[in-house]
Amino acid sequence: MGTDIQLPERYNMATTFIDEPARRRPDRVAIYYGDQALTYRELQELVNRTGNALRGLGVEVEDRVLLIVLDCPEFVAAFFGAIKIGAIPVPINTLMRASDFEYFLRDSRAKVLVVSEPLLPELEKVDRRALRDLKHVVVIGTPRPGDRCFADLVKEASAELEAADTSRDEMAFWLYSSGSTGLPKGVVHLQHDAIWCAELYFKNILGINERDIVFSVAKLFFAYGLGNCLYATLQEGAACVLLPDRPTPEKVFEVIDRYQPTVFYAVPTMYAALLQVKDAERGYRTGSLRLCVSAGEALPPRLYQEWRDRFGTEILDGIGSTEICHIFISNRPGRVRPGASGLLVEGYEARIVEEDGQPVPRGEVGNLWIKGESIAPFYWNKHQKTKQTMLGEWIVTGDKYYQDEDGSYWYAGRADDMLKVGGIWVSPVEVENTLVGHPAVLECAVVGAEDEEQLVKPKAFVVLRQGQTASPALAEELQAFVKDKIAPYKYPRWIEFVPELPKTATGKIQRFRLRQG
């Protein structure tokens, strides 16, 4: 398709990602899960049975189906089964707490909740009597009294299902943003959104094909993981590896060693953790990897170089967002600029602008706006936020960027993370990347703090590598190290050693929590 993607007016995305691959490659493996290997034919049957089971529970077009589900084949079946009958699957972060689950159920007005059995104890803290819209709870595993069993419902349902007659511009699925500074926002995506990401990024940039086996540390309930392991993989007839467990570094290497994936997706925090595993390049088989991908936060150049030196594989850093569905700026295979987010993905447009929307000169930092067909049209129940973020065909990403003379985009932090020191913008990311270049530093975060004159200066929170000891002398050494590497006014006036950094479930550092103290 290239960048000229033509879809009929009546379109259901399940036909592209489930029905067509099953017709073309019925006997190829679609999903590896533990000892299971589901073929495309088997996956289509599971999706169809799940769609019919949901319909049997009274789920109709545009009804929401909330998914609190670990990565497993049932997630895929519930997601696409709902879409195929015209309903709206809403995957939710499985690491959330009862109050969060109650908020999601209320906000989405979900009629059916599908939940993995291990997550039931937290859900039981929710007063279901107060959820007037929720009619059924379907448990993947052993249900509790009053709930329904996923396996039983699916077994009794028909394996034949025609896709609902939906428009390409109808709602298809929702994804809730991480909500790092407030209540999570329901990001509404349409039937046509995912195909743009699959074609423009996964196919054109990564070259995903039917010979690939992919493995994503980012879970399916994230926009990043959903694209990595679901729609892009399925469209091309590749196979994905699903891991329901918490992805510890050792577990991740075990999965790579066992399934021999060709494409690996993670976040910078995970790459840093994997690099801490001693002799991993000799203890595990990693030679199958042809590409590694990073997103979520800017990948420090040191991590890129250390990974390539040890494992011989490039990491393609990029930036995506829940609102844009996936990655829209990315490095290219064989043309990586360490530290840069890369080039604009063909099919998207970008502007770097001042606060008033006027463009900044190339090389200067400004606010990044993006235009493209995969952008969500609005936030559910968040009209004011929609007006502030979705400006006609453009979306305000909230990221600060600059573009160099070669066209590469360089991340300079979030709009509310940038620091102005002595009247000059300072990127916390630049200071962080410099600090992690010191051999004692594992990871760090830089925020603004006020000095005695109530002027904002950089403050660094530093996590040390194993075997390193915090001390005033080391703090002074790190400050001198930064002064020697970048403009001296950017050095952190204070360094606080901490055992870990606060992060979202996607691995993004929550700088606002550090600013709050």
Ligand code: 3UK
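All values derive from a computational prediction rather than experimental measurement. The term rigid core refers to the most C-alpha atoms you can superpose between the two forms while keeping them within 1.5 Å. Numbering follows the first chain given and starts at 1. What changes on going to the form predicted together with the ligand:
With the core held fixed, Y11 shows a CA shift below 2 Å between the two forms. When the rigid core is held fixed, the Cα atom of E476 travels 2 angstroms or more between the two forms. Note on conformational change between the two forms: the chain splits into two rigid parts whose relative rotation, smaller against larger from C-alpha fits, is 138 degrees.
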Contents of the next structure:
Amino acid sequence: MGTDIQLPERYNMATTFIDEPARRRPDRVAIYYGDQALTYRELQELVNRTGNALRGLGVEVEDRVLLIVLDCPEFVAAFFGAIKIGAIPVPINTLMRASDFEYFLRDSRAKVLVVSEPLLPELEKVDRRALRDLKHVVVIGTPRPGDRCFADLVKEASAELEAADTSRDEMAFWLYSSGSTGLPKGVVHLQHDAIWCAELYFKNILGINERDIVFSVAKLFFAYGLGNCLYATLQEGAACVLLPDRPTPEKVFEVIDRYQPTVFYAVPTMYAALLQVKDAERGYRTGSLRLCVSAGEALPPRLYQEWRDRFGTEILDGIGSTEICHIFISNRPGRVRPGASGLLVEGYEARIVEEDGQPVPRGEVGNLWIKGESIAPFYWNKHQKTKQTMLGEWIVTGDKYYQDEDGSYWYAGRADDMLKVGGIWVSPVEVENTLVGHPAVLECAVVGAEDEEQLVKPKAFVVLRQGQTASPALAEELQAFVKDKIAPYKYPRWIEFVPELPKTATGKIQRFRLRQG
Ligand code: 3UK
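Since the structure above is the form predicted alone, I would like to see how the form predicted together with the ligand looks, so please show that one next.
Whole complex next, starting from this chain.
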């Protein structure tokens, strides 16, 4: 099992994930998408054409290319096409709102935006004239007047492209990650980061090989989905299934039934939803699955057991992060400890420490720090945050953990107020700030509460302005208000009207008292 990778100083990751596989296995299928089956040779050609098309639009080495793209072959082509010419693709959460998109465009200074047609209505709320760095909008689908058509540009571009001469330590791609306060942080990843995840996690732990067909419910714009579909999957000549739609449980089972994947990646909320489908183990063919993976938030043991009983495969819970690029602590096939995140992935180092960096005794809860070769060196435009998080070789995960006698790591909550909802970050502060924008709300506090599946969802405690009356209708109105203003998955699933909020003598809201509540 290799945990050492030697890369030449001049290295472009598109060589590992696109060119080498196309040379070794040109005729194998790389991507299943609807009725299409794209071979490695075809994928390489699409990547090359896209890289040349981006160059034709004036994209140069180190320029950012923002991707607001649904899962589809063009996503993969734009991602690696940009990387291959030395430009920096920046995939964005497609569930975000216009104001978020505007921030990402500004903060990244993207010259070109690639966007899927169904997302244009939200994007059109952005005043593009104010974005001086943005030169072109390329639409996958039918463009609006003045925009460019992805398919046309690609058709006209050459199919030959040499990878740009980049350093293994150069920026390769960014991913945005939300924090409890402040704007999302651009997590900068280098050319050498992804191959470490491919080797240490996907090959050594999951054993991804060319016979695998993988399907990830987590979309490509998440670090989780990106790695699941693209790293070892492409490197090893396996195939991945891409689904552009919102993954409803029925749709997910249909995909499994139709493409017969061997490896399935999802978040706990999705496993819970899939287990709600009656008789799915009889109605759909699921026997192709050899492994299932869960990440994004802790997997409750009950979901693990029920899934194994009904579908006969294990779910490997593992913790990853955008900053570390993928999973660094994981359960092992055949050796799962339900409820635990698992053992350290070989090749990474872990410390559980006090605030001052001193290690805590084994078995006690502390802050989890990780060291490894796939970790982002810094956040774009966020120097203070960078200094607090990236401490030389170590990164502060923001998670509380303890390690048991067997070496397993157990998640024990966050060090900040951030919530994972369906595997995606939600900042309580952002939800609170949105709620107080409603004329009926005087003040409020948002905390995580467990639903019937023991998975965390946002709950709001709301104090109304004088003259306002609490009612189920008003609660619904507030929920709709939040859904309309920020990404819909952030809305409070419960609203409790209270006469006042618990506060400290200095007026700070005591969230911990509401959490107990
Ligand atoms: C939490 C977990 C308990 C934890 C991710 C797989 O989730 C991913 O990245 P994000 O940057 O969030 C990171 C944070 O999410 N978390 C993730 N997995 C687990 N908590 N058990 C888990 N299994 O707080 C962590 O710091 O959105 C997941 C691969 C790549 C990823 N980026």
